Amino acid sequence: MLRIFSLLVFSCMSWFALAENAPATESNTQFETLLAQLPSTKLSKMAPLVDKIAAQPSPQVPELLQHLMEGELYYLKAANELVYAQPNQQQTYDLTSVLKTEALAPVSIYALKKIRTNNRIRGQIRDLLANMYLSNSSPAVRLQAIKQLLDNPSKTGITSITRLIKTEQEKEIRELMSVVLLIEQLEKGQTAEKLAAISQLEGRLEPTVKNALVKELKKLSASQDLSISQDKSELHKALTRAIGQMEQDGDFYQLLDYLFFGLSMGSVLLLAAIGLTITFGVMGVINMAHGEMMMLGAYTTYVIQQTFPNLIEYSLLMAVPAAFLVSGLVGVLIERGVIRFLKGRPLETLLATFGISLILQQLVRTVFSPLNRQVEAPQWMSGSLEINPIFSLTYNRLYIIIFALMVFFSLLMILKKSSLGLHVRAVSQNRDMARALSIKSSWVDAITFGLGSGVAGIAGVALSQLTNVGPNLGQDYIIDSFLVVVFGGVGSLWGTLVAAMTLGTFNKFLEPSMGPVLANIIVLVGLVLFIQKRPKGLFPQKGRSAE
């Protein structure tokens, strides 16, 4: 009797299961049914049969129907297996079944044949494609397909807007909704219908709207005559109006965006100047080779990627410590090895350091060679921080700028609050002083140009997000360090922040009108002025310091 018992339940069970994934089999059943006419379907029906499969409720659809209009969409002769097929390297084609979503081995391409589209079914997959994704319950989705329909609407998305307008919930595509509904409105509604859209789209920053509003003054000062109605005359002056505005406000954030791109230019010169005026103000070293300490700290980064492949979003954390130590170490042997001996000669410093810098540059080509190496960029470290549609702030280039103002507090607080920056001030204010009140010179002459080459070490790390690490990369800063450095006042922490700063914005402001060449040679000049009329510099050292 129990043994019955079960075999009922277990047999309603399964008629359940079987009746509960139907509708699922069926589903798919008539989708693979609709895949399998792709390869026979001629070119006159196939617009009918994308339809059809756009209306399946597979979650395949938007990636067939992605690949097909991308021409990437296959089948192999010898099976007639639909297949996403891309060339790779190797003068073949590297395969995806389109059913099993398995790779397959790659083949060449007489072994394939492409499903063949044309402009007018690719138009038609784009529409189905913006519909599915403006209907898609992710925001990040919908934004995304708002925006492709706003840079290139159709009639379709119009049509999917109007209807989805009422029920999104997110503000942000919402608003762009209305900015594609009210284009729409500007370029078909009668003059009434245009003014209230100009009015509403005035103040909005995307290029489209802009490039609607000049493309229908353009078509309204062709088609005006003399005797031009006042209907039109008032749209004439509200498109005048709104494009003026709008370049307004484009050239304020073109004036931020030169500002953004001087600041962290300046931070790089900071980082690589910073660790110089240092030494230059402490020991009055003119060290030749500061610049290939910027290189060890690129080199280090490199290394550690390679090092740890797996750990990339973690290698510029790890790569800041070691890259101030490997920097700070070699620049503790360059001073107790060298430097220590020709105290008091800066000219014979000058050039030991200078030859130096050829030894160090000969070492890595030796063992990295000549060519460039790329430092990959954490993913935390890409990408941009959007504040309008004209307007947005790299990522990279904005925690360089957050980098550079941390290492210059820490070394700030470091010389003021610390006793070895008391015993650094002392050393570099009056040295025999120091030495009377038993500081010993010797050893702050080693730690500070240890800690400048190591604080350069770290300006290495930021250059090798924004460049190529190389054997030159040092070569390429030392000239604008030495200009930070003079221009700011010898040894002074502040004059070289204001100097990096003030050369990095003003040069990226003459570069897009003079060029960078130009640009570089204006600003040269001016700082030569500028010595003529205040030797020391921006900041000068008072006191016994400036004797």
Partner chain sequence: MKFKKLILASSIVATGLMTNLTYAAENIKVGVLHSLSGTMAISETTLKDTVLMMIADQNAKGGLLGKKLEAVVVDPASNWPLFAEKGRELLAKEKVDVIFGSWTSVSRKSVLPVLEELNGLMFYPVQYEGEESSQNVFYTGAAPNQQAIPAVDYLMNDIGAERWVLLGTDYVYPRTTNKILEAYLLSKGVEAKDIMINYTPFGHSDWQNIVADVKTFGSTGKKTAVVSTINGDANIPFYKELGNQGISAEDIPVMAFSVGEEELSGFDTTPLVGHLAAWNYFQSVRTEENDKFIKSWKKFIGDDERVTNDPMEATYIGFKMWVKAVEKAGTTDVDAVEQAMIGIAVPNLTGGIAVMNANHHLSKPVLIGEIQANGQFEVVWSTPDTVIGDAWSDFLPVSKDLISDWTAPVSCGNFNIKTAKCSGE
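Alternate state requested, the form predicted together with its partner chain (shown: the form predicted alone):
The text that comes after this line covers the one chain and nothing more.
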């Protein structure tokens, strides 16, 4: 959202740039004197100077402040002038002069001195800009501006809102403007006005509104004995009611929040466990290298991003099939090279796959270094979907939920509808009988293992968006995957889905009160108790020979 906003801001800045060629006036010379002070001003003295600059009528002001806020305002030591500078491909900086229009040649960083800002100055500039952008031609910019002002309304802001609200066309912006004015009315008005403001503010969700109401209630309780005046007690009642309503709404959305967190964590668990459930269910192989298959998928994403640096937006889409192929291929190799010689010896396969997992980790460490690799998030995966002021869903988690369900249902379809699925199910139910019916069980084993590993690779693509891509990525998820598989019932896809979502949600509802460490322990203890009662998990395999 922020990025869209700055894009828009830049587009309107070009509009400002057009208006720039005004003749130098007296105010412009004053503007220039203020600008000249920027390079030598200390950080602690910056705030009043920025205020003074913002008060200038010059049309360059918003552009200047915007660049200052984004850390792109520099001082060119040699030419003694202020410039906007941006790093380019050749390790130098492209310059644009602040006051003059002629082009400047790129220079190295050593020729420049940055005009420094800090959080406070940036916050101050954001507020100042919000005031200026309230009357901007773009509705999105106006909306962002009024949202900024809602949290920190200034005196000039209130005056301009009072003026602008009459002509504002967008309903949402007008509403937010009225909220600012109502809060002002609540703070400064007479009792009757306060009551009117409260009744209009009721049902809003913005934390700012709640804070204003709470503040008012505190002021009221501190100032007077309520029984004396009826007005006051009425005000007290109205405030309490409005705050109570807001708290109720807040609790409701908090619940939704936790639910979303739980489902998103469940989806990650589902992605991690679903490949395991197939191999475990069909072949009875405890694959300790499953986590490393995920790691390979994550590294595939990294390699794809490195190979196509200009296609970051699409790299994840490319990575999904690529990761499936890479991890699936490695899976088939492991099955053909190691596991098939250990058929029916679960402990030996466990040890062998554990060894393979260590080898793969070390291999990745040697090839890619032990440091974590950075996988960039495409634009459509970052930020969050704002549903209302206190409830929003982060895009990356949202996509992962959808993605996990897609993977789940495609696997379900493969196992239910395809002939491969039929063979897989036959082998998992009764291997000898299947072989008697001329199903090549060893071929099915290899394909199943490849499929399970490939799905793990896909999970790795999703995980690369959430956590560190490093050699230890797999280890962090292998235990959770086994928990889900055992809890859900070995070999049952639906069991895996239900188990993953249950564990995820349980964890996320426990976490706020218990903390992440204790929540994990409680989930584990619960699981141990559950396994005691139902050793075969939620959805045990059915059938005569299923053990």
